[in-house]
Structure formats: C-alpha cells, structure tokens
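One chain is shown next in structure tokens, namely the form predicted alone.
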Amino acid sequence: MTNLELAKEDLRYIFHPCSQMKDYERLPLIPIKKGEGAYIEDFEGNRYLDCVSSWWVNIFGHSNKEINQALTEQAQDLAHVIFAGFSHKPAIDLSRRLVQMTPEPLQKVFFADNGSSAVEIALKMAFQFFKNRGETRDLFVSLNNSYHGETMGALAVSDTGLYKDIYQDLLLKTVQAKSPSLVPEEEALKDMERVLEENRDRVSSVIIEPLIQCAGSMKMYDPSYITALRSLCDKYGVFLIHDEIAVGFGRTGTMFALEQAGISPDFLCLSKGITGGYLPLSVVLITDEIYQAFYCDYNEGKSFLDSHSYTGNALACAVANKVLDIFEQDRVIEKNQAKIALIAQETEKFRKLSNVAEVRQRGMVCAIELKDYPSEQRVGLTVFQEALKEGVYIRPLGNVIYFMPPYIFTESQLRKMIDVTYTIVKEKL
C-alpha cells in the first residue's frame, strides 16, 4: 500500500494524540514502515533522520541489535506476570542497578507503566505518607511553566495552559511558584519559600523537571537553584519529587539531572528513555523512610494500593537492563560530551540570525527559540514541512525549534539536522 492509503485507513479509525485531526486534511500523515539506527522510513522508502528521539524516547536507535536480542530472549521464557504476590529477574536486576546508581536514601522501586503514572504515584504517596501519621497535607507545589503528565495529577501540578486550562474544574489543589527557567535564580527562591510559608503544613511536596522544563518550549535553567531547593524543602519539611521523565538517562549530560545539583530527591521518576524507546516502563524510586510508612499490617489500612495491570513488565525490564548494559559497556556518558560540545559549536551561527532570539542547551537537548511570528502563522508547522523534505524530522513547540537526537548520531547526522534547520530559519522562515 502506498503512505496515502494507509494514511486514508488510518484516519477512518485513528484519534491521534496531541494533534488537531483537522489538520490532517492538509498535511499529510506518514505512515512508517520501519526503523533502522537513526533512521524511520514510510512506505515509499522515503527516509527521515529521527531529531527527536521518537517523543525523547529512543536513544540507542530504532531496531537496535542487542536491545532485539534481549527482548526476543525475555519473550522465550516470561512476557508478563501479575505483580502482586509475584516477582521475576528482571525486575530484580533493574531495582537493584536503579538504586545502586542513584545517591543512597533512594533505597526502593515501585513499578509503573508511564511517566504520567509514575508522577502519580509519587503525588498519592506523599499526601498518604503524611495521612497516615494523621496530617492532612491537600497542596501540591510545582514551577510555572511545568509539565508534568496528562493523567488527572499529573495534569493538576502541570502549568502549560493549551493542555490543561479547559480540565481546571475537575483537577487537584495545587500551587505555583516562580520559575528560575522565566526570572532570575534568587527570585524564584525567594517565591518558592513565600509559597511554602504561607502553605505551610499544608503542602505535602514540591514537584520540578530539573534542569529542563522540556514540553514548556524547552526553558532551561542551572543546578544551583536545585540544591537551594532541596534546603527550603528540608527547612519547611515538605518532599522534593524530581521528575526526571524526560531529563533522565543522560539527556542533560549526565546520566541523572540530580547530579549536577549534588542532592537526593525523596522521590524520583524516571521513564522515556530506560527502555530505549521498545516498551511502555515507568519506575519511581523513594527513600527508605517513606517505605517505612506504609510497612504495617493490612487492616491497619496504611498500605499503598496503587496498581496497573503492566506492573513491572517483564519484557520492558529485561530491554531496561539491556539499556543500562549498554551505557556501561559503551561509556554513552562519557562519549555524549564530545557530541555536546559539537552541538554547541555548530548551533553558534543561529544567534547571528536577525529572527532568532535565544539559542539554549544543556546536555544533549539544544533549543532555538524564535523571535515572536504570530501564532495563526504557525512557523514551526513551516520548519516540520520544509525539514521533511530535506530527509530530517523535527517537531518545533511552537516558535521553539528543539534538538533531542538519539545517542548514537553520528557527527554527520548531527551536522545534517543542525545545517538543514538553519537553512530553513534563514531562508525559508
């Protein structure tokens, strides 16, 4: 079948996520046949370079031999198994490495399908923690700007308006404070600690992106405003979650964004990439004081009763082990700063560009952010189209053209999605 035709089928059946299906009258939909490395291809072998790791997920390419290899070997003896009352290997090994690598209070795993799950569970821990020592702890704390999930909590805690707004009704208490990616460090701190006095006692935790607010146009900001926080946190005892969904597994440069602010979170959630990009897999990870919360007998009715019938995969885990294995055996790490510091260089020329206003990285995550075009114009739909031509996908947020390629770009990729994408600001935009 050709892309139209199954574009055709596809849309009599389909309700696409994050799309205005309106759209698709006009611009066509892809349907992909496969990918390879850094590469997706449609069914007419038209092939794209992959910007944006598939949603920020896929970070060692698509149809990666040893992650192939892992799940076809895990398919053999265990897909799946009921998670309550049953265990397997995998997710003993993952739990195990996950909290070998982080910093020591994070001593144990509870297991989800998604991120948005994971931001969950971390929000119903929290407030239960305190309930079950009688406190009664209804706020939530996060950043202007935020995003955090589209499930009902996750949403509450978020602040991006285009996905929210309309639910408002419906949705937990929350509270904002300033953002150190939109004013400067010493006001969002100043912000923060107003909010966690004038709440206080009532707020159970504070929830950031670190380093990166990622579906807020890419908004970035230093370490040093974490490690502040993690001290306002302790002063008005309220919980730090870090939701390191999108900013985990090396994206910001280092294989946790915590790293760079020298701290420990109370909670941590982690998604996306620690499966590669192959399965649905979301961990959070907590101290042992919380755990200890909730360790009681069953009708003293303190216990955490979250669950999901995909409870730690056993097919999602044993590609999460394949995914650590390989950022061990190949020092992904390490290698990544050389394609760091090859980005920077080569994205200099965009500040020169009369109708761009900022250019931005941290880690492996670069954004161009345009001066301001109307939004009926729609600019970054003309970068997505003009960019497709040329063979390389990108999908802007807006006037905000972002970066985030799989680790194993090589320096020609990366110099093709730099080059291509400044030809069309240049020139076409």
The other form holds:
Number of protein chains: 2
Amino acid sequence: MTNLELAKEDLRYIFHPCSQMKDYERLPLIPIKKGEGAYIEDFEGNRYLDCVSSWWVNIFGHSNKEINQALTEQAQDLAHVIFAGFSHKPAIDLSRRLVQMTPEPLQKVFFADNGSSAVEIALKMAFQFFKNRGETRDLFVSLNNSYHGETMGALAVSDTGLYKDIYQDLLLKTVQAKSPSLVPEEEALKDMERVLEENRDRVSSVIIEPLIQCAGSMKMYDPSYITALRSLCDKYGVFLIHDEIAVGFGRTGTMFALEQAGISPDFLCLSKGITGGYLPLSVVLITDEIYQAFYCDYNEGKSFLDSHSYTGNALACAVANKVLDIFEQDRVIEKNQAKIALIAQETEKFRKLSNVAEVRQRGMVCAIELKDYPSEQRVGLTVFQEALKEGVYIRPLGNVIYFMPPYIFTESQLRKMIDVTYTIVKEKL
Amino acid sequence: MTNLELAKEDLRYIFHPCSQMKDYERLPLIPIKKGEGAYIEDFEGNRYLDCVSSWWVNIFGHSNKEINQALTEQAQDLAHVIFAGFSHKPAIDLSRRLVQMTPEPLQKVFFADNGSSAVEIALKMAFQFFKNRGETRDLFVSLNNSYHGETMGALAVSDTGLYKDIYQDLLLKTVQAKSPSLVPEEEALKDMERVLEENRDRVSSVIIEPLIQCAGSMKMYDPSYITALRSLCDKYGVFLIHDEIAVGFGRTGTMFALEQAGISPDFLCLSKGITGGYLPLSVVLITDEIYQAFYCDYNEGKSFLDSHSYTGNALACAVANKVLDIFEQDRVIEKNQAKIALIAQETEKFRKLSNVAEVRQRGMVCAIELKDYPSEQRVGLTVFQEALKEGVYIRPLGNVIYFMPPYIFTESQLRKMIDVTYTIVKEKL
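Output the form predicted together with another copy of the chain next; the form predicted alone has already been displayed.
Expanding to the full complex; the earlier chain stays at the top.
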C-alpha cells in the first residue's frame, strides 16, 4: 500500500492525539512501516531521523535487538498478572533498581500506566497523607507555564493554557507560583514563599518539572532553584513532587534531574524513557514516611486504593529492566556528555540569526526560540515540513524548535539534525 | 528463589495497587513465575486457576501462543511511534475493525493507555463539544454505585465511596441518579428524568457501566434500562457515554453490552479485554457529529489536544488485532453461550444456602452475594485464602464473591471454580 492509501484509511477512522485533524488536509499524515535505530520509515521507503525520540520516549532506537529479545522472552513466561496480591520478578527487580538509583529517602515504588496517572497518584497520595492525619489540605501548588498531563487532576496543576483553558470550569482550583524559567530565580523563590505563607496548612504539596518545562515551550531553569525550593517545602511542611516524566532517564545530562540539585523530592514520577519508547509504564517513588501513613489495619480506612488493571505490567517491567541494563553496560550517561557538548557547539551558530530569540540547552535537550513570527502564522509547521523533505523529523512547539534525540544518535546524525534545521531557519522562513 | 524470599524482596520495595499493605503480614503475597492458559504458577510450582481473568483482562489465557507471536512479530517492525502526525497499520486496522464491529453512528477512534484515561477523554470531549458551540455545560450525570476509574475526572463521576470519599474535597461535583441495579427500573428512569430536567442545559453527558456495575459489588441491571436511557438522553439533548471498559469484549454474553439494548451510545470507552490481558491500551469511539465539532481551522481554537506519549502504541494495537482474530476464528461469543449456561446451572445450588443473599449472572460474570457477615469481618478474605489452598484464585469484593473466568476455561475448570467455592461457602465460613 502507498502512504496516501494508508493515510486515507487512517483519516477515515482515527482521531489523532494533540492534533487539529483539519491540518491533515495539507500536512502529510505519515504511516510508518518500520523503525530501525535512529530512523522511522514510511510505506514508500522514505526514512526520517527521529529527532524528538518519538515524543521524548525512544532513547535507544527503534527495533532495538536487546529490548526486542527481552520482550519476547518475557512473553514466553508471563505477560501480565493482577498486581494486587500477586507480584513477579520483573517488577521486583525494577523496583529495587529504581530505589537504589535514586536518593536514599525514596524507598517504595507505586506503579501505573502513563505519566498523567502517575501525577494523579502523587497528588492523591499527598492529599490523603494529610487526610489520614485528620487534616484537609485541599491546595496543590505548581509553577506558571507548567505541564503535568491531560487527566483532570494532572491538568489542574498544569498552567499551559493551550491544554487547560477550555476545561477551567471542570478543574480543581490550584495555585501557581512564578516560574524560575520566566522570572529571575530570586523573584520566583520569593513568590513561592508568599504562596506557601498565604496558604499555610492548606497546601499538601508543590509539583514541578525539574530543570525543563517541556510542553511549556522548553523553558529551562537552574538546579539552584530546586535546592532552594526543597528548603522552602521543608520550612512550610509540604511535600515536593518531582515530575521527571519527561526529563528523567538521562535527558538533562544526569540520570535524574534531581541529582543536579543535590536533593531528594518526596515523590518522584517517572515514565516515557523508562521503557525506551516501547510500552506505556509509569512509576511513583515515595519516601518511607509517606508509605507508613497508609500502613495500618484495613478497617482504619487509610488504605491507598488506587489501581489500574495493567498496573505493574510484566512485559513493560521486563523492557524497563533491559533499558536499565543498557544504561549500565553502555555507560550511556557518561557517553552522552560528548554528544551534549557537540549539540552545544553546533547550535552556537543559531544565536547569530536575526530571527532567533534564544538558544537554550539542558543536557540532551536543545531549544531554539524563533522571534517575530505571529502565532497565527504557525511557523513551526513550515520548519516541520521543510525538515521532513530532508529526512529529518522535528516537531516544533509553536515558535520553539527543539531537539530531543535518542541517545544512540551518532555524531553525524546529530550534525545532520542541526544543520538541516539551521538551513531552514536561515533561508526558508 | 522461594515464594517467601521473593515476597520479602517485593515488600521491601513495592507499594501494591488497591491493597492495604499491612494485610500482607498475614495474607500471602504470591510471586508468579509464569502463566499458562487458565493457570498462573508461583515460584514453588503451585498453580492457580485464574478465575478473575487477572483483574478482568485476560480472556484467552496466559502465554497465548498466537498473541505471543503477534507481539514478537510487531516488535521486529515497530514497537511505537509518535501518534501525532504519524500512524501505522496496526492502529489503522484496529480502528477500522472496531468501527465495523460497533453500531453505525460510532465512526472514529481516539486512543489512550488505560480505562481511566479513556473516561477522562470522553468527559473532556463531551464538555468541549458544547464549549465549542459557546455553551458551558459543567455537569456530568452518573449512576449511584458507579465506578469509572481512579484519575480525578473518572473518580468524580464514580459513586463507590471506598475509592472516592476520601478525595471529595478535590473532585468536581457531579450528579448521581438512582441506579437500576439498586431500585426498580421505572424508579431509576424517573429519577434520571428528574435529574436531567432539573439541570437542563447544564448537563453535557450521562455516563454508565452498561448491565454490570463491576467494582460496585457486581450489581446488575437489564438492557431495557439502557434503551430507555438512550431515549431520555435524546430528549434532553445530552450525550450517552458507555463505559464498557470492564464489560466489553464478550463479558456480558454479547461482544458489547450495547447490543443487548439495541442502541448506540455517543461515546464508547473500551479497554481491559481489548489486549487479552497483555498490555495497557484503551480507546474511545465517537460519532461523526462529535468529531466534526472539533474539525476546523487550527486558529479557531477548537482542537481536542489531549495526548499521552504512548497513545496508539503499535505493540498493543498488534496484540488487540490478534485478540479480534481469535474472537472471529474461534467463534468465541457463540461458544461462550454453553459456558454461560453451565455457570448458571452449576451456581443454582448456592441459592439454597442460608448465608447466600443472591446469585446473579450476566453472561460470563456470576456474583454470589453473602449475607449476615459484618464488613469488619472481611469474610471475602477467608474465601480467597481457602480457595487458594485448592488452587483456585478468586478475589471477592467485600461480601460478594464473583467469577469472571477467561473464555478458554474448559467445562471441568468452570466446575472446579464453582465447586471449590461452593464447599467453602457451605462449610468453611
């Protein structure tokens, strides 16, 4: 079948995520036949460099042989079993490894299927922690320009209008503090302290995306903010929730963003890269103090009864264990440092272009913000289409072009990603 | 490793879903080494008949060879690709098949990862449909005793206190009408009409679990209620959302519960059995009218921008296609009728026991409600433990024992499931 035939069949039946379907009248909807390493390939043999890791998830390439084998082997034994009352080795191994890889206060792992569900679990658990002590703390604090997911609890703590505004009447009211990605750090901290002071005993937790507000135009900030925020949370007796769903697993240069701040959050939400772009899986790591607040005789009514049918899916856990193996055996974090430096060096030239407002980078994420294009023009779409012609797949967020490549990109693939984009920004807009 | 060693390791790191962790001090936490057909097997070679389909998902048995092969083959080509702007054949095939299997008004498929997320999508889309027309309809109507999931939107339309009560301060206020599973059908319909009348122009949709309120103690009701509810929704201009996450894919005797009512909902949420108990995947089928309300120029701001990273996961779609193949090639729905009749016949004897309040059945679900046991006694746990000794795994909901076997159970497996339980209820409680 041709691309066009499949696209037509697709559009007859499918409502795609995060899409205005009318856009597909003029933009190509590309049916992918296979993935291989850094490339995805359509039904006519065109290959595209997957420069956004298929929505920030695919870190070790498509059709990764080691991961495929782990998946196939696990399926022979056990694909899935109910995770209440039962368990399995892939989940136990994964949990132990995650606990050992993260700061000492994080001791227990709760499973779910996607990032939004992980955020909901952290929010519900933070709220219930206080409820179990007899306190009703009905407020969550998040940052301006934040994004934490699409389910109603996750949307409520988000602050990206594009995804949230239309649903305001449905959502829990939350409080936003100034973001260090938008104002100076000192101002952001002062505002956070004001919010915590004004809402004393009403706030259960503060949730942040550490270092990078991804869906929020890839705005970035320094780890020093997080270190200071940790102290503020301690001072006001509220939990700190790290939503490292997008930034975890090496994306910011360290395995987890929290390492750069030298702190431990009370909740750590992980997903996306955890299965190397293979399967939906998310986890929430919590402290023993939080765990103990739910540990009691059943009839006391303090249990945390959240569940999804596929919680702790064995196939996804086996894949995640293989992902962690690859991190170790290939010394990925260490080897990424050269790639990070290369990206920094090669994107330097964007700074001199008159239509570029800013180039910012944090580890394996680099964002190039364009200027002087009205949003209705949707200049990002032009960049997307022009890059595609060159076999490079990037997905700008409005006027912000970003690179979020899989860690298996070679030096020449990194250069191609950057150079193709550079030519477009310089000559085609 | 022994069961005990693994369980100890598990309890050191894992916080299990829908569990009071302290219960595992006296109840076994069973590590499963492998699944095979109707059985799951622990690390000491004990085998258990999986009578609840591993939380209502595993319909064609564990380590199903055909499904394993489909999974392995798909992994060779493509595990996953971003589903915005891109597509793949497994999702296209699955969507076409689902549209063709369901009533004609359901024309488009939106993907997500778990049931809760599917419910959130239906709720958001129903709300936004009216918002896109300039109307704010901030109320959702559901039934008493309903359960629709764990994320905050899904919890808000639920009415099972066990899961919801503690979070009331966080949740959107919704309206519940009387359930036909608890009061006579006529009374329930009258109450629904009252609710719709009193909240005219404020309700966007009514959401139900058709025929069986599963987490709500497996309470059941007749399809005639749904037929009448469809008319009421039309009369008041509100959408009908069928949450067939638990009951879809043959569980009630027909492929979908809606068939028994002879109607089409405006939204149909599916998950659980869709991947035969292998992988998290959910879909929401919608009418073309709904789809069109979001179809416009991007700058009009009416897009539905919901997404999860693993939306439309190719591995899960390939598995789902194989599940549909098995339904067709093995004429599963047709062959299940004899099993349904056998369950009805063999559970008849429970009715004569003095500690049984009711035996109710709808297709491949049969519930036995015990009476005269105070809830603090947790008699269900005794049933669970006694059955386990006989190699039968059942998971009572409070005082309600239920059977929800995979469709591959043989006649003798069905008899064993029932007879072991009968002896316990008659002699051990």
